[in-house]
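Single chain ahead, written as structure tokens, the form predicted on its own.
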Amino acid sequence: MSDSQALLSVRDLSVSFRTRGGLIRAVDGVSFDVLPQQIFGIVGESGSGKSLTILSILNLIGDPNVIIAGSIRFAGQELVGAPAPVMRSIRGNKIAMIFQDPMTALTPVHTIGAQIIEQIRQHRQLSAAAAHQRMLDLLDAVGIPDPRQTFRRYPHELSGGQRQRAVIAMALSCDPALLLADEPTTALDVTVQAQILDLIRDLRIKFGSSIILITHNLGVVAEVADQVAVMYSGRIVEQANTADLFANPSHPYSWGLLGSMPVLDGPRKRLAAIPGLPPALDHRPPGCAFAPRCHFVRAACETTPPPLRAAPHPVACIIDEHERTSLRMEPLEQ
């Protein structure tokens, strides 16, 4: 895919910290593409560099001693290394996130109203009273029981689902291009995880929005995404259209993650577990990341971190894809 076809374009992403040990890199190596109203999932454990990485789409990451290298173009223009007022001007606006606690994305001293009116006012010339309709259109298109009640209401009154749902509102105000959305169903019982999964999915149909969306629930991308990128220690290891991954998974990292998914039907078997745990990030295996953890590791594994091989899918393991079949069939456990 060339750049020019898509919204977004990564390329050779690298996130890394200054620390007294020395640099850290905690993004390595990302690159991918985001189509116009593509819904684009990024999965993997915690700590897999899956948020640092769309936090550095919009230059969030605070810590002073962060070296944010590599190529984010978005619509054409180059945002690593654009001046404040540039990322300014495209936060909220035209491009807008999705935090992952909907408690801590909103300031608990003012009301909903008040917060999505100013970031409308931010980026628009409206008025106070069209900036205040919009608001209240916004609250009523996320699916916010009474409007005309709600926005007066404080983030502490009201529930987990309906946080999420403003927190939604406050990032289509300004009809962005692109959605960057980090767990958004994180803490929600089944049935909100459900409506907020309708919701995301009708965005880029009423708003024609494309979405970034970050989860470690292989379920939800299932549900919702077109394209998945599997993250595991900062790196992507395998990508593909979602209904190929699921058919096809070519990485021991994911047929762990699959395996671990309970399976409705049929006879009821033990779910497969991932021996041990993720490498630190200053202690990260100078061959592939993965080879501790994973039972079907070789000799050339535990050299050179493995590129992104194209058959049959984008897939960072020198395992044969004529082997991959039967392999995937054995025990994760060691």
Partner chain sequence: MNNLLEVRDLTKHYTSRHGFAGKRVVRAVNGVSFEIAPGEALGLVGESGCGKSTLGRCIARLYNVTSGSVTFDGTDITRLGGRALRPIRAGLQMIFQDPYASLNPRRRVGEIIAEPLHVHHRGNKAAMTARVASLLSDVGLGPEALTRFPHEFSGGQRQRIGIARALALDPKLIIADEPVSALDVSVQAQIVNLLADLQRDRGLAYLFIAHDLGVVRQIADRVAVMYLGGIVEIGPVASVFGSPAHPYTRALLDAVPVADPALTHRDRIRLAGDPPNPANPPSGCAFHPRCAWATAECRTVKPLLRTLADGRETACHHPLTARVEPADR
Given for the second form:
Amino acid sequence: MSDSQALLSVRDLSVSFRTRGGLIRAVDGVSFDVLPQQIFGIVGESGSGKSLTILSILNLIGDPNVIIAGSIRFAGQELVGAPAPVMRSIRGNKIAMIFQDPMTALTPVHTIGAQIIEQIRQHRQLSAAAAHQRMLDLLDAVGIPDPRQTFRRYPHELSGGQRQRAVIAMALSCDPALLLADEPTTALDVTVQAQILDLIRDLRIKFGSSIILITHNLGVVAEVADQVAVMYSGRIVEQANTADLFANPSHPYSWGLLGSMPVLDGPRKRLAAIPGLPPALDHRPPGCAFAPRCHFVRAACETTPPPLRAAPHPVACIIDEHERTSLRMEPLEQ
Amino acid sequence: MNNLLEVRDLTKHYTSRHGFAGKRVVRAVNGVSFEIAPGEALGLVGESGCGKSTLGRCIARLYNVTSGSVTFDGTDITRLGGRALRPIRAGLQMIFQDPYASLNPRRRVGEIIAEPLHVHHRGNKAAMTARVASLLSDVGLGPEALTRFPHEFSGGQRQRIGIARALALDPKLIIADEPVSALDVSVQAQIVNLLADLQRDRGLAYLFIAHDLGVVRQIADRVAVMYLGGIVEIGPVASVFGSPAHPYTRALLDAVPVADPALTHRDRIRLAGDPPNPANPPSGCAFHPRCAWATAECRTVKPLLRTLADGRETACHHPLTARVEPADR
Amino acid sequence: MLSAIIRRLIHMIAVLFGISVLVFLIFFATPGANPAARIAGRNASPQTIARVERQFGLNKPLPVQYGLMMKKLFITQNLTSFVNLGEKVVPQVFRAAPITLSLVTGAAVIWIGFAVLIGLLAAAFRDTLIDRILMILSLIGISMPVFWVATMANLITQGQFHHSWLFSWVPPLGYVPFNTSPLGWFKALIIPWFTLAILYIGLYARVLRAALIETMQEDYIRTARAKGLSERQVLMHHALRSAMIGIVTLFGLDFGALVGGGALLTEVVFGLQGIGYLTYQALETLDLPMILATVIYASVFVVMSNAVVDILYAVIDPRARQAR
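Switching conditions: you have the form predicted on its own, so give me the form predicted together with its partner chain.
Once more the chain from above appears, this time first in line as the rest of the complex follows.
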């Protein structure tokens, strides 16, 4: 995975907020690469910094007290600190975004057709008729039935799944090279979620976009992602290709997440829940942020944050790889 | 009669104004019957709008029932109101999805948990204080929580407070409406474990309403699947989830993303479209427009719940189990 | 659609009935309001008062009196004043109404236009010097009593500066009907318009700014930014319409109240004999027929402007279209 191949290359990204109590670092030294046409999953719980990470790619955090540091290179162009007009020409054009709740993500007072056309014409010099046709094609491509009628509808007149399809159609308006999807199925019912995940899988083939998909649901990642990063308290604690991560999870937090997920087959057994709560961002422990909740914590964990170690895939844990493999079996056998 | 809760033909209709076209009747719950034995956990699953929350609230008598009956612990509570309902409430408690919205932000946790004890005149002050402390420890909170306010707690801890309040009067049945769906995965697992422990230790019965099938499987002994206001399948969790009889149950199970990339490309059925509008349900079987196995009969004749060989019931003319094992019959 | 209109009409009649009964009862419960004694004049003998009572039907039971008065007001339209004997009240109301309507409508156009402009600017430059200056100006506008502003305006434009080139066009106080001279109408009203509008510009600008800032926190604003729109486009195309909903509600109430007589102070200072002026006189002389006529006229406008607001809601917010 070299920089030259990567479509998006994030290095040492940190997102901090100025507060009365001093700087609070919500994202702390995150690095990852997204390859062309790759679906890159970021998994984490609320407060893990996963949303801030992708919002900072487009500088969309919208808080005057935020400080974004590090480097985000997109197709060779540095996005951190890029001037506003440059960011505007990238937003919705080369990098587009899909949000969690399609009900609130669309402006309630405009028809979905108008909202899609607005984005097309923002970045493309198309006639009104050509933009209209492109909008209909997009609605059709995302599986909206009867686009010629549906484009006249207002967001509240569509079902949740239809709305999310409209949001996706809008994101695809300008054939973006990268799609950022922030919990795109969390607000949806499970059968609709399955439809949307199928659609996202298709999009990569139809539109050739790379996708960063953030979610709290390991199942969603397993279904669609090629590569997965697990975030905890503002840091990536483990990163691997999807098959590897699920076959050989290596960070105790990843084990805990997997153990917390109820399964639908096999014998029913007590969930291997993680005790306690994630640390508050302004009271993050000096060492490994997961140490207070970790079964295998040792003295060294509590002093310095563990670096990402490369083998077999990047894991931020100081415990020796072989020892970890044997430890891993214990909590799961509870 | 040894059922703790018996629901017979429960129906809840309400009218909604719709444009200038006038009123429309929305059939939120349509002739639902089931029972819960003492100490039994019944899961109630379905997608949003299927009527599962409305059903739960009708049983708890937070809503008035249009028709049918609810019998709790031998008493018909369908038409009880106000004061007459009070002794029933001691035995039938509710836990809600959003613990924050259901806890008074201006009262201390100790007062919140003690309130049901006051309302029902349970014991003197010293006894109450001891009771509140023991409830807190039962749900995994320390005594320091007593004097703090709800906003000082995380979502999972608030849900623990809500559970402690529900347990204060030693109820026989708890109706839990999406109790863990607002929580993060790791915290959700803690609460699921807590609810399972409480059931085992106290012989509680649950009506456990959730859209997350995995969570329901973790808690429930039996499960009922709702679609468009009616139960389409009900039976032991192992058989309903292991070999679904109703095509909707199957589709629901198949839609759940599995945390195992090796299984993602397994053979599964995908539902197209959205659930129909409960104000304008399809003819015959409500599921037929989305069902891959629908026949002419399904389009015209509404299937009733009937018992299959293994004891579960399903409302389908052509149950999948009958197809899978045709040699058995 | 038709049923909605009928529903609203029934609603309006119910409101009018309620208000007129209330006004009627309050009047007879007011000490010193005895109309017969007033009509009969000072030191009238009991016989004279009794004759007047008979003549005006004031000796009949209250419900009958109410019915008679309503019949005269709405059907025969020959209800006469208790004070200026013989003067019919309905034509008076119809003479005063266009004056008030001209005044308030013109002021409303001005205050909405300026308030939207100021609100947008303040929201766009939120927390900068521009925002602070605009908000302080709005607060000053809200705080200045309208009669003081009006008097000041008169002093300047009618007084010592009247002959300066700046104000020599200002006509003498009073109303010029639009039919007589559109330009004269405009000249006569332009200063009263601004005087009346100042308070509402300040109020509405502040309300709109707050609504815009709240709307800018919505998820769909972030979506609009993620589309690559400029801040100006986001504000104008995505935030303004939702933020206008609160303004429309206020507008319905304020416009109705002003047309119904709330512009009294402005009317008095500028010598415009509108509804407010009429109501004021009627109240001073406790002239029941005139009070009833003006109050009923006012409530018709309040109810009507509420209906207009509902229509505006539907125009602004598609979600409101089917809910009604």
